[in-house]
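In the form predicted alone, a lone chain appears below as structure tokens.
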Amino acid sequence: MSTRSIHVFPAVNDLAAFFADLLSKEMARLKTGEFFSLALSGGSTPKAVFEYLSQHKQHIPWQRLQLFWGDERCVPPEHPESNYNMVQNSLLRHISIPSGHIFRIKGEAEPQAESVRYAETIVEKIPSVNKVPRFDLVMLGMGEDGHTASLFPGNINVGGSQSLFEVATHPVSGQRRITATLELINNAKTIVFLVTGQSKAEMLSRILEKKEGWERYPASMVKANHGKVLWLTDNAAASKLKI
């Protein structure tokens, strides 16, 4: 059973404190020799959340915390399209983490045998729940066409394939993806979308209010199928949202 709850912020600085004591709580429950799984998030809204974290790294346990990517551009490290460089220089650089807790998608190599790749080490690392592993919290955005990770409108075949990992295709730059799929997202103990500004608003009230063709955005397809599913925006992402 599933869970959705809404948390509206005046400001993005508001949402990223809740974040940062919503993974410090779920991390206390962690038992003796547990780790924490978190799959991150490209964009502007968690890059801000990276760079709170980062000033308020004593509040977590980062020797306990293991990183992973819900989807990466298939570009070097460095690049500054990178969600990699991104994480890399709003966090990684100011806390203390163990090297062999990060887990990059390698966007230099071969797509398609990445996305094998990363699936493997997703399944190497991480317990399973109904044969499928099972992040503790997965981190999103959502994009102004109703996109998440590097899932896009009409393209619903990597969405829904039963691969952990996909190739995709940015349908108007023509960039490649490799994203998680729906169905390692879904999978997850807690999902968080990280949603602000009031260029999404239109879409965020289309898929939360279940508007005419909300259905068909991946977004929207976002369910937890045994955990729960938080929205995090400020007052302009939520502006139109009937609450």
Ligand code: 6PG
Contents of the next structure:
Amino acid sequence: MSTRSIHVFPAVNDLAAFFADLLSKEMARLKTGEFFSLALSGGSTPKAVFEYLSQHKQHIPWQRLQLFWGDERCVPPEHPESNYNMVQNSLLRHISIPSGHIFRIKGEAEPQAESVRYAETIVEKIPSVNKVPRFDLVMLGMGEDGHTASLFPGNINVGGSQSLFEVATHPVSGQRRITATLELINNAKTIVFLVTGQSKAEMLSRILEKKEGWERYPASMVKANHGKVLWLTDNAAASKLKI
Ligand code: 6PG
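Rather than the form predicted alone that you just supplied, could I have the structure of the form predicted in complex with 6-phosphogluconic acid?
Next comes the full complex, this chain leading.
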């Protein structure tokens, strides 16, 4: 059974605090010897959440966390546009987590080969349900164009692929990306969208209120097959919602 819930916060800090509490509660369910698999996202709102987590690190048992990425830009890890670099600066350098628990997508590698390698890593490290690895929690942002991870409108063959990761191309910059597919994302136990700012209001309303053409957008295709989807937003992004 899949459930969806929408939470609107006055400020990004309140949203981040909610996410930290959610993560802490979900991790509290871990059994002895188990690890929690968390797929991280790029984007400004996820970055704000990472910064909050680094300032409130006592709430999270970091030794029990395994970190993955839902997508990566095909650039080296020290590049300013690297999602790994963003997480390194906003979170990893502030916490103590075993390096063996951090599984970055190698943006510097040949994209197709890396998409295969990383998919193999996910299969190896994360238990599968219905023959697909099942993340405990996937963090996602959403672009103004309705993209999520690096699944872009019009590139749905990538999103609908049976593979776990595919190579995508940013429609404006042409930048190559490696992205999780819907096959993998939708198998997660918990999926959390982190969407803030006035610029997202139109698309958020279109997708959440199923307005004309809403099915075309990758963010609308995210449905936890056997889990829950939470949308965490701020007043600005939710300003066009009728909830
Ligand atoms: C990335 C993310 C991407 C991001 C959205 C929203 O690699 O950038 O995977 O999906 O989350 O573009 O980004 P903003 O929150 O910065 O608008």
